[in-house]
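There is one chain below, alone, in structure tokens, taken in the form predicted on its own.
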Amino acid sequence: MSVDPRTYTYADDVLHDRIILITGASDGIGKSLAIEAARLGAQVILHGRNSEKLEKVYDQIDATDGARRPSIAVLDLVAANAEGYSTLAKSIEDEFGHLDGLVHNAGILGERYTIEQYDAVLWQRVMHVNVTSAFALTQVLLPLLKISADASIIFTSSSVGRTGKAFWGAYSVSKFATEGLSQVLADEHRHAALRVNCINPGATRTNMRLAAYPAEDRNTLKTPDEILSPYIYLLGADSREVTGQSFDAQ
């Protein structure tokens, strides 16, 4: 691979009309790259729990020179069920027909705990939120994804997803978790034309890294807006047969 996805840059219909679905696309990195895949032509579906804080992002992209109308997809990873995934499935199936990207951007920290004092609730659900419901809505998608003559699936990484680190407890595993479940799917799907890979965003100025590093000067961090690059570049077509693999967007 001769592209460097930190500084790949790219035309601003490289991903036009494509369908793409965005979780936890409320804050943070999936609001920018919703925003900005919508400006680069796609047809964006906005996932979040909040339907509130989704219609806000509604609005931006509206406003934005050039993008297309959003979709918006309200669904609680914390309490959604089988039948919860499906549904989402089916309203893209009879509006849309298809899904060409697939962006895992949802997840929550959890606590910085020590093992040995690690709630096994909170534990339960750190994975649940970062792994489980990520496997549930891929697995309901993936016929909408085969549909797709070259479609994509990103999930979300983390340099403690790849060494493990004191008192990042169920997160960093959810992030080992996570990077098996790519390399699982890639390998799964290297004779089809869909591409699976992770993106660690490293240090962004984010509500989790906040949560984590309350004391940081955040404006030492690059803005979500800053590490965009390579989702775009594996959004897009230039990224076509790159697969099983987990890039650094910093």
Ligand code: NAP
Second form
Amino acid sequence: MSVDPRTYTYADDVLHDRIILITGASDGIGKSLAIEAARLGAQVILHGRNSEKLEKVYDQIDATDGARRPSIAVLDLVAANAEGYSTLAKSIEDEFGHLDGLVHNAGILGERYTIEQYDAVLWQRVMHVNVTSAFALTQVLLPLLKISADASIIFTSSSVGRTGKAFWGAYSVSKFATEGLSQVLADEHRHAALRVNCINPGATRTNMRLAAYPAEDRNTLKTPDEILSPYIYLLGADSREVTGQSFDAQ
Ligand code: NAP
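Swap state to the form predicted in complex with the named molecule from the form predicted on its own:
Let us now look at the entire complex, which starts with that chain.
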């Protein structure tokens, strides 16, 4: 029977002992996912650029009954160089020996301009944070993911990564590229114990959404906590055979 990831229900130990790195875990969807994954038994590695915000998430997880104490990995994806990525991978290798889950969630919106007006430097920054850093991080972490008997990579897309929309500029193009990266990687590992999928969270009540739609009624939006089922499904063993797909969280 096929599972609808949006309505997937799970046991409280569904991620027991899984080592999972979540990028952009300091806020929004990544923060909610980190707290829920830890509650479900995962050893979570919280990635972000702001130590203070990450420590608050750490404290929240530490105060959660039964959750394993998380780790923190600080790396600014705008400034990170090859050495920064390698150091992050080495610290995961030294502490845990392998990785079971990698959630590429961190992202930036950029500005809402037409292509004609889009600032070239901002264009590069958005593409760099949203796409190139996910490529670089995947590359250094693949050896650790391949040690796992059941590894999962999740990329984060958007509806403007499937159909282009005026004024979404580099963000939209970066999400098309993310879908492409996910598909290429999935195909390269179609015979391996590594699945690779994409999730489009849909309109979700976070700071990024507020920046994109400052005038909308936020109460009409799902909260990050309400859209987590597909992430948990793809991170847990129930999605073992699922790869190369792109899901909507709503
Ligand atoms: P958010 O609340 O703005 O969170 C973004 C996260 O990415 C934060 O943890 C942020 O860190 C981190 N980040 C940004 N730039 C970074 C950098 N240079 N280095 C390291 N970390 C960085 O956004 P969100 O709405 O939760 O979005 C999460 C993902 O879902 C994104 O990929 C977004 O494109 C996608 N998405 C969201 C929606 C929506 O409606 N919310 C819809 C479709 C897709 P700080 O806390 O330090 O800023």
